[in-house]
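Given next, in structure tokens, is a single chain: the form predicted alone.
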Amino acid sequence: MNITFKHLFKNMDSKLHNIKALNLTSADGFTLFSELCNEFKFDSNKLSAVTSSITALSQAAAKQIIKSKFQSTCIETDTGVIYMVQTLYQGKKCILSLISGDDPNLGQTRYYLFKLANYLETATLSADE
């Protein structure tokens, strides 16, 4: 069976309902797979350069001033969150991104997200419905 992102997306909001946008970037800012519920409207180029930028800045903060392993980043906000883990997809570094509604469960949130991070490590997604 042919998994896409679009179905990775209905699941994920099936679970944390109010999701607004899913977005796979590499780790060098570039779109790989992106989708939004339909009333939410952005440019995912500009999410995947800023989520690349915001995940170096954190990675190079744990590294240097906690002297750890960067594991995630999350941006809160008076209307959602961003929260941004780092992942592979076919062996490259990637940042999954997830962009919700009000009132997050920042637990929930983040549980799902590495596991779906840990998923895409070994997925191979279909562009296709």
The other form holds:
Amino acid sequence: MNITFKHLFKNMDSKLHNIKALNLTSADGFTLFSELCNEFKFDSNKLSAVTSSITALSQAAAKQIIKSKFQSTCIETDTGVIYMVQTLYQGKKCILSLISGDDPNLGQTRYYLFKLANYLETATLSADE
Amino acid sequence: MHRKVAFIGSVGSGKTTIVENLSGFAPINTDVEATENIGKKMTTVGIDFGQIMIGEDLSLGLYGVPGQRKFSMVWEFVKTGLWALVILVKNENQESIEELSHLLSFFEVKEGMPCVIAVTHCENASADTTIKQIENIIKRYEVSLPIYTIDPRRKESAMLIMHTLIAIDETT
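Show the same protein again, this time as the form predicted in complex with its partner chain rather than the form predicted alone.
Below: every chain and molecule of the assembly, starting with the one above.
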């Protein structure tokens, strides 16, 4: 079966309900794949740049302050979260990010996002239809 | 006293190098591998942070920020509470020269603000034409800014900029 990023978005949405966006970017901020829900309009390249900067800063903080390996960053807002995790795609460092719907379950968001990040490390996605 | 200095300029102009050169400790570095051909292997996507003590009382926080406009979120972050700005321009690089206008506007550079323009990559070519173009640009902003040719790898070059920023601050 050919898996596309759209499939992954739909699958994630069925578990977490009403997610706004799922985005995969290279570590230097170039969008590889991006899916948005219909009602949510924004520039996915902006999200890629922002998530790559924030992840790089989070990694530096983890290394310099706690001397630990970075795992994830979460930005909480009054309506939802932006969750960012590091992954690999086709052997290159990437960042997978998710913008949740209203009132997200943080534990579930983290669990499924890590699971997807893990899957992407060995996956080859087909081009979106 | 702690003050914040930002280093900005196009990709490959020497921001990371100058922060590394000036900082009293190994700087916090947020370079990642570049996936597109930008003329070098690594590129900054977050902030290069270092610090330098000037005398006993003045500590300068050195913030090298990404050159690409798409990272302007980081520029916003650094702009808050900014004391001084160093704009690096690549010699004979039209894109880098033209970016100067955008940076002067974004960082709201005004007469009296400690700000220096440093032209890099001058080792193998004269910087006269680049400097003339820069002078024409800053004339439009009604500011008089010092323009230096520097080698970011050399500490004396980097220190010259720091001392100039302090001198501008003391005379305004």
